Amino acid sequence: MKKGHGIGFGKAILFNEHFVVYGIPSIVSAIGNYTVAKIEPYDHTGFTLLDKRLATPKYKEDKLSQQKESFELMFKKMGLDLSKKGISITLEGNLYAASGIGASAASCVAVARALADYFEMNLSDDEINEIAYEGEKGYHGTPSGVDNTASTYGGLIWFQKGEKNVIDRMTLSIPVEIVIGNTGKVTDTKIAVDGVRQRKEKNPKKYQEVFDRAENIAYLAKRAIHDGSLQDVGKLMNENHKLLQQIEVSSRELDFLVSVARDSGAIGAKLTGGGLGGNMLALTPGKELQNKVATAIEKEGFQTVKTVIGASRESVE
């Protein structure tokens, strides 16, 4: 029986979440957890879906009308016509569905490769990349384009959002441990971008200083990466937390796991992805020390996936 298969990375962004949308440089990186998404003949018309993914309670009933809006736009996008042969789409793999680690981006890469597959229309990375971002509009409206780009080319990434995006590959001389720390709370990207917007042209002036502070970070933080000083790049990730609590992005139970994982030793922490709930992440280099960092968080009673940055498609294929 004719198959198709695909594989997206879920993301971590280790600087300037929501800074990015406005042209300001973020670094992100894949994570070593990925969706693999599985396409096969269905005897109806259209598709139908079996998400087998574990996920934070009600995520995937909460996505359930986003993400199908999103495999339309990629249906669309790729040509594809299912009102004679429909499909049918399995999402496994070891990435958790949770706010904030690029879950609906690695679903969006992870069903685009196995469409393109399936359908042998022999894509570039490049193509399912474009692929991607059109169905992440499904989830995110206006989306970035960062974790869909992360989840697409995997290692670690420069990314500034332009009338052409800036994307650079970086390089982490070895793949260094972290821990993310899921609040365990569903939120939407789209709220939490609208109300920076908003209180950006509230608030101009203060917020014009924030900005100016994160892109400084960016570029600091990339020095930091390329000299491999991992304790510099924790510093800034604990400021680039600072700055996303004065946009009012972070919440209570983000601001407890950061101050947990610095507690127990973590070298950086700070919200990761869209805030206002979701996850956050901590640098833990070295396996004891994220063990250490994630046996902290869990006795507080909340989940942690251990993983590390700079995962490639070459390491799990």
The other form holds:
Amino acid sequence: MKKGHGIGFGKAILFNEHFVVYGIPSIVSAIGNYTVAKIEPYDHTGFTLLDKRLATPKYKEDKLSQQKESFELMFKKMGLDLSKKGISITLEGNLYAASGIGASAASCVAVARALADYFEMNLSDDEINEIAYEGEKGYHGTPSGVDNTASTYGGLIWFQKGEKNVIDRMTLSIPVEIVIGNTGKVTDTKIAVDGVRQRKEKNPKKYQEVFDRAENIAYLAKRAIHDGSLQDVGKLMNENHKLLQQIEVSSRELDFLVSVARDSGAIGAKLTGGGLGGNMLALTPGKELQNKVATAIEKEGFQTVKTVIGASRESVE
Ligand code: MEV
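Instead of the form predicted alone shown above, give the structure for the form predicted in complex with (R)-mevalonate (MEV), please.
Following is the full complex, with the preceding chain placed first.
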């Protein structure tokens, strides 16, 4: 990486978005696509932003004020004073900016790394992750930390929020192909998370049952991944999608893309990320199946990303 540059990975949550906010374990993978941030001197005080990321229409406009707040939170956490000498931030890379794919976390991690490098701060990954978590608060309010963790460390991760978060690396014997399908709808994670909280408070008994099953699914998925049993992983993803429907974070478009993926042979498919729109994820081992599922989704007029889960960070850098 050049001086003042930093990278942050996109992510796909395989199991338990939303449930993770309440301390239920989740499984997340960084994906091969990433955001690069570049810091350069700026003639004025404060900061200026050049966002060159490819994006879902309206994504950048909708997120601009949250993005600015996110930068300010990170500057504060890093103790940076830009009132005398400003900086220019450029965002680019091959991760398109869309909901559900970790675009906000990837940009927080990339910016944190780039700032640390520019100001010669020599920070560890754990410190970068903490700064990016602060930055994520600008977008989510109360993030669980799962997204910035995947964006920072890369690879496949078991993540559980707690007094001290559990972050365990998981392994797949070889990286597995996935397809990410974009509904094209920009969503606000904060609204999605608030909605779950309100409904959970109104229907504690129903939600407790769904949350208990989500916890169960995390452990079953952990075992299936450990055993390399992808068919079981796929079935559990399908079941996880049902639970996400029950807590009302899916949408008509997401359910449609999930059924297109399954009908064209995906061994599992579910929404990924905050839901209500944004992206879905299909497990499609092998290039042939991956192409088939991606083509089926594209034929319906939706954009896809073909990537893998379980690749190590080194293999994509
Ligand atoms: C968003 O990518 C994941 C959520 O679980 C929110 C969070 O964990 O902070 C919906």
